[in-house]
Each structure stands twice: as C-alpha cells, then as structure tokens.
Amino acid sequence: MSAGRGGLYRSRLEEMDEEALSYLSSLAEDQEILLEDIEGTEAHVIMLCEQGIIPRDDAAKILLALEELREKVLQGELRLEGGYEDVHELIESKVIEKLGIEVGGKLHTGRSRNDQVALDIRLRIRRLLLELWRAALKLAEELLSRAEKELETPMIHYTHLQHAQIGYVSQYLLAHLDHLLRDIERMESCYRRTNKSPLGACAVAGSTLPLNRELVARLLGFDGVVENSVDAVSSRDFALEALSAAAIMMTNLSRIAEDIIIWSTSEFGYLELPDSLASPSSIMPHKKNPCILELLRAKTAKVIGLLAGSLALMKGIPTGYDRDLQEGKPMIWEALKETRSSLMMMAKTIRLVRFNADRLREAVEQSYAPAIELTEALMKHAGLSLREAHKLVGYMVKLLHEQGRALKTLKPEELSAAASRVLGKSIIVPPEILERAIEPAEIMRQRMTLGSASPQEIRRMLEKRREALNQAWARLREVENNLLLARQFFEESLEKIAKK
C-alpha cells in the first residue's frame, strides 16, 4: 500500500493539491530527525508489545522493518522523497508498504504526530546539546591551558577601549573561561529540562489505551516524562532555552573574536593569527585577514536572529499543537550547529594564536594605566583623600603626556612640586614607594583583592578552574554513561521481541 500525495492520514479528506502538499511538507528539514523518528517509533512499538496492546509477532515484524529502514539511513540509501507531509508519514508508509496495513497499520497505535514530533525534537536537541557541551569543554581546556602558558605575560586591560589597568594575558583568558563555564552550566541545565519524554500524550489529552510512558522514557534514556499531556505536545520552551543558551554563548565568543581581530592589527600588534586560520587578499599580497573570526561575529548575529525568530513564532500560537511549530525546527538545527562549529574554531584559535609578549610589555611600560595605583599609594602614604590624589595624579598625567614621557619616569620631587601647585600642600613620597606605585611588575605583586591581576591570585584561580573543569567533564561523562546504559536496555528489549 502506498500513501500517495500525503494520503496515509487522509481518511476523511480527498487527495491533497500537489502544490499545497509541497508547501505543507517538512521533508526538507526532517532529514535532521530521521534517525530520531525511527528510534522513537521503535521504543513506542516495544512499549505497545510489553503492554499487550499489539501482539508480539506483529511487533517483531514492525521492529525488523524499522531496523531495515534505520540501516538504510545509516548507509545513505533512504531519501526523504516527495509525496509525504513529513518524515512521520514517510516512515509509517514504508512499514505499511512492506508489511501491509493489517500489521504495519498498528505501528502508530496510541500515538499522534503531535507527541511524536515533540519527542523527535527533544531527542535531536539532546544530541546537539551534548555535542555543544563537549565542544565547549574542549574550548575551556584550551583557554585554561593557554592561561597557564601566559601566566605572567603582561597586558593592558581596557575599558571604553582605552587603557584602564595593567594585568596579565592569563587573567584575560580566565575571564573568558569563566564566561564559558557559565555557558556550560546553562547547557547542562537546559539538557535536564530537555531530557523528558512527551510520548504518550497522544494528540493533546492522552489515550484510553494503557500506554506505559515511563517505559518509553527509560528505553530512550530520558530522565522522566513531561507529565501534563497538553504541556507535552504544546511546549517548546526547552528549544527556546537551548537557542537562548546558544545565543549567549555565541555572544561571548564574538567578543573574544572582536578582541583578537583588533589586537592582530598592525596598530596594536599584540598577537598574530597562524597562517592556517587567516585568509589572503585577492589583490593585496601583504594581507593577512582574520576572516574566520569575522564570520564568527556574523554567525553570532545569525544565531541571535534565529532565537528572535523562534520567540516570535511562539508568541501567538494557541495552546496545543499548531503547524506553525513546523517552521521552528530548521531554526533550532541551524542555530545549534553554527554554535558548535564556532566553538571548534575558537578552540583552534586560542591554541594556535601567538601573543607578542615584547609588544604587550612595551605597551604596558608606556601606559599611564598605573595612575590608579599611584592614586592609591598617595592615599596610603601621603594621607591624601581619594579626590585630592585623583586631582594630583590627573594633573601629573596631563603634564607627562604633554612632555611625551611615560608615567614610570615620574620623579618624587616633581610629584611634591605638583602637590604644592595643585593642592596647596606639600607631600613627601619616598622614592621606593613611588617606584613601587608606577613600576608595572611591582604593581601587580602588590595587589591584594580577591580575583585581581596578581601572580598569586592568578595561580589560585588557575587551580580552582582546573578543579571546576574536571568536575564539568565528570558530569558530562555521567550523562553520556546514562545514555549508554539506556541504549543497552533499548537494544536488549528490541532483541527480545524481534530476534530472528
């Protein structure tokens, strides 16, 4: 039996208009959930058999037919051909063509495409979230490893893209590692809410058949079920959360990309990309363009747009299942895949980029950024208030800038003379105190605050982040192991019914 022009479900309706069917069909994007649809259907059939809803012999035939289809998918032999509304109709039609409607027609018992597609989307997002989780952890490893290598490589930290304070490359990298660890926490949290089974909700209000929803959830490695059947088929907040987490992650990656792009320019010269991650010009032989990082910025805009589109799609849909949701699937796949590839490219970039320590040190030595430490030294050792010290140091920076001198060239007598002119009072700052306040290497060793750019704090944070990263890897391995155990249970249950 062949469905023909979306005919499998058209018990009441006449044959569908060909152009309308093409407009309606989701086959083009359903390739993404083809394996998930077969896997979910197999779990459903196992449950139907275990509950005595369909005979074991029929269940065995259906499962073997589904396994044949699964193998064809893995071999690239099953194509999502036209004439069907979606992957669900195609798979069921293929089984009915092989087994006849008397046996194959039992496959969909107690199930609607509404809870079926909700299941497929959760399975697919779950897989993509695990890929993102692993890719993010690999980037985190690169950030931590590079921070350890650049432990005391000095650099200017910026606010408003102007020199702010001096610090270390390692602290910059650790800051983005902390961003990423929070991104990973969001992925973990989203995974827990995604990893619930909606199957058994039927169309929207459940079934009169004794469906065992918990068994299906266990077979598929879910942590439980989406209990309320209306919620199970109508909710997509888990998908929106995945897109949101991806958009936040991409935004963080885009900021790193922007920094590297700026710092790789001739004007800064703080770092250099490897040739393998740079692009040439078609006409300018000297160019070394950071095109991959520019594309990452653009892909970030795309992912943000896909999140906005998904939110807009959901905002006006009545509760229950509506076909509008079909258009949300490709936005999910695209956003999560773009994020995954961007994580992988950023990991390579962090591993291979070369920091120009000499240029970074030169920038630090010539900077007026130690002004804040000089201000604090005047408060501690000359008894000035913050505003007095701020006024005096601001005057000195202006004077030195006009003279083309670095702050580190300031002499104690110049500071005392300036205090008399600016504040109307004399101060005495011992030479050794002044030197410690304006010498970059000395400044960073004096910092006392938690999480600051000081060697001891950087080392402490490195150790703490290594521990946090090890724990994050352990949580991922636990999740993956749980899925492996569930898969073993699934295969044993399938073999028990469908053994030849």
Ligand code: ARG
Contents of the next structure:
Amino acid sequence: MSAGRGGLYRSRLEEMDEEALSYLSSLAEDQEILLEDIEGTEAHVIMLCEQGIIPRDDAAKILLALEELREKVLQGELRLEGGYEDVHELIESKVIEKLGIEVGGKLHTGRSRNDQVALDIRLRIRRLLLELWRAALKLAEELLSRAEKELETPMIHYTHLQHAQIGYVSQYLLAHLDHLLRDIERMESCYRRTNKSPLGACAVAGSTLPLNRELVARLLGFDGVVENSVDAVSSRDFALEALSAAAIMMTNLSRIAEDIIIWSTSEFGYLELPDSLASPSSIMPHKKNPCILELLRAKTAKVIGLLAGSLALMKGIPTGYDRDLQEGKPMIWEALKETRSSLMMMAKTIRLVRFNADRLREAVEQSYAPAIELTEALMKHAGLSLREAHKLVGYMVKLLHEQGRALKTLKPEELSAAASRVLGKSIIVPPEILERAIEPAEIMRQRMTLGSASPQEIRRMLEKRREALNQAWARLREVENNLLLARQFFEESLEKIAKK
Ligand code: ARG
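Okay, that is the form predicted alone; can I get the form predicted in complex with the named molecule now?
First the chain shown before, then all remaining chains and molecules of the complex.
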C-alpha cells in the first residue's frame, strides 16, 4: 500500500501529479472534521458488524484502531500530512497500515466519501450550531438583565438618526432581544433539518448490502435519515441555512455595534465602553476606540460574503456530488466561528457598557420629540384634526427652535395665539393638559398601545421575555440531552464489539 499521493483509491489510475494533488487535497482544512470523521466511521463499522456484513473480529480490530487514532487526535498527535486527498483517505490508510488490507480494507464497505463527507459536515455544523445557540442564549440573558436594570433610563429613539420619539433604554434592549430570539428560532429549526444522517446513501444511489441506515443515525444522535440517497449526497441547503441564519444574526449584532459606536462619541456621550473592551491609539494618548465593535461590523461583512460565496458555489453544480463542494466547507466553519465569537463579544459589551443616565435624560428633556404627543393631546382635548394639530405643532417647534427654547417651555397662551394665526381658529388647552403633553415622564406613562414605550408595557414585556428565554434554554437542554443519550448508546454498542 503506497502511503499518500492518493494511493488508496487509485486502483485504475497511475500516480497523481504532485502539484495536482496538493491543489486537490483538502487535508489541511479537514482538521475541522477529523473527530467527526472518526466518530462517523466507528458508527458505520458498528452497523456493518451488527448487520453481519463484516465479521465481529474484524470489526473489533477496526474499532480499536479507530479508537487509537481518536486518542491521538485528542492528544494532538495525529498530523494531517502525507499526500492524502483528504481526511477520509488518511484515516482509512492509517487503519489499513495497522491491520493490513484484508481486515482494514473492510472499513469503508458500503460507503462512499460522498455520504461520508456529507455526514461529517452535518456533525460539525451540528456542534457549531449548538455552540452558537448557547452563545446566543447567553447574549439574550445579558440583554434581558440589562433591560431590567435600565427599566426607566430614558432615551431618544431615532429614525433617520434624527430624534423621533422619547422612550427607554430598556425597550431598545428588548427590541434587540426579540430579534435575537428570532435568530435563535432560526438556528433551532436549522438544527432540526441539519440533524439527519445521510450515511448509507453510498455514492449516490444506495447499496446492494443490507446497510441499516437508521441504526447509524441512532448511534450518532441524529433525528432520522436524509431518506433519498440522491438528496443525501447532493444537498447542502442545511449549511446554507446555517450560514443565512448566522448572516442575519450578525447583521443585527452589527447594527447594535453601530449604535454603541455612535452613542459612545463625545458628541452623543450616551454611554461609555469599559476600558477592557476599548482600544488605545499609538500616538493619541486620549483615545478610547471601539475597535472590537468595528471589527464586529467588519466580520459581519465577511459572513455575508461567505454566505454569498457559498450560494454561488452551489448554484451551478450538477445534482450528485461534485468536488466543488469541498471548497464550501471552510467557508461554513469560518462564518459560524466568527459569528460565535461575535456573540460572545456582544454579550460582554452589553454586560459592561455604562449608560450615562444624566446625559440621556438631558437629551430627552431638550428634545422636540414629544411633538407627536402634543399633537395627540391637541386632537384629544382641543378637537383638532390630525392635520390641523400637525400644522400647529410644526409651527410651534419652528418658533421655539428659532428662539433656542425647549418644547417644555411652551405656554398655553402661545399655543392659542399660534392657533389663531395658523388655523384661523381659537382653541383652549388647559395648562395641566399642556404640561402633561410635553413633560417626558408624563408622556411615557400615558402611552396606551400594546408594546409601546410605557413603563407598564415594558414591565409586561420583560416578564414575557423572561418566560420565553427560559423555554428557549429548556429546548437547548433537551437537544443536548438527546445527544448525551445517543452517545451512551454509541459507547455501549462499541464496547459490546470491541472490549478495550
Ligand atoms: N474531500 C472531499 C470533500 O471534502 C471528500 C469527498 C470526495 N468525494 C469524491 N467523490 N471525490 O468534499
């Protein structure tokens, strides 16, 4: 058996050109699926033995050899080198080196690298999705506890980055929590579609051997099989879905990052990053730069690019396995890992950022944003139509702005005088009504609509989200528990054949 240079599979072919092999080989990037590959192979061999396709003695030897390799991987002792096409050829070659071709040569029975690599990818994405899921839930926890802490810290909500309406920091945080909870739902449902076993599809159309596909699926903790063998080896939509979910989530994180970057400027001064998450300048001693958040913004661009690259890779390849698919694997790992670390960075940021309540309150007090509530008060208490009130309040804001006065300083007589001028009618607005319509704290208590920036609505939403988050944690725990149970079944099945 010639080690390497694609030797294992070249029964028909002469030796491969060295440069061509290095162009072709995925060995280096297969580090990511090394453990998955061994685990999948073990499950396959257990099944071959249980089905009587290979003798128990041979299966035992193969399984022990695989366990030895797994141990080496865990010790960091297995080097991915030696001119193999990929991890699949390397692992099989190592087993054959140890046991000889008569015994070791049975390991790949009934399997193709096509269903094998599809399996490895599903196993790896599954692990990454679980990590992402957990990291996202941790960020959700931070958003929720921070919202509880900042329940009545006022802030201006923006549209077009111009003052829009006044509200609370807590509601801003809850908005992103809701977005994140949907991101988590997307990951969950993607997990459920990813968690199906393609093994047993063989090259593309199945096998004449009595392979037990369900058993392999059970051993590896999958919720069933990808039934159609052509679908099983051809499809990567689960990966595209994971990438899309990651890109959508990153896009949201990037917007939070952008908000924090803007609000931490001296011009806004709404919040301050902790030193532990800020960067200095090599020349400007005063600097406190939000580099982590800028990088998060950039990594979002990268993840979007990796999604676009993966979609482009998929769109033109013929049905079945094509080697193009090999190039898609590193894009998936990279995108999901960048997303995972970004989630962790954002969780730290949300926990440690300091909101400057005084500055936020001052901005709210000075803002013309309550103009909308004043408009509503004029409709309710002075019998004006929306358009009349809009004209009147717009006129008032223009005037106050020219005089450098805040909306809060508006007097009832000024309003009445303006009504005669602008609308040609006289209105009476009782002073206490006007006061309530332009006083920020009062305004927020008067908000009546579901999900609005009122303390009572935010409190209600907080409670509901706490409940939703608890349920989301419970679903993750259930999935993790299923995997643990499957792992026990796997280990028992392996022990039964290959006593160590
Ligand atoms: N290294 C390949 C990949 O990553 C494994 C599958 C190769 N299959 C094949 N029929 N050549 O996709």
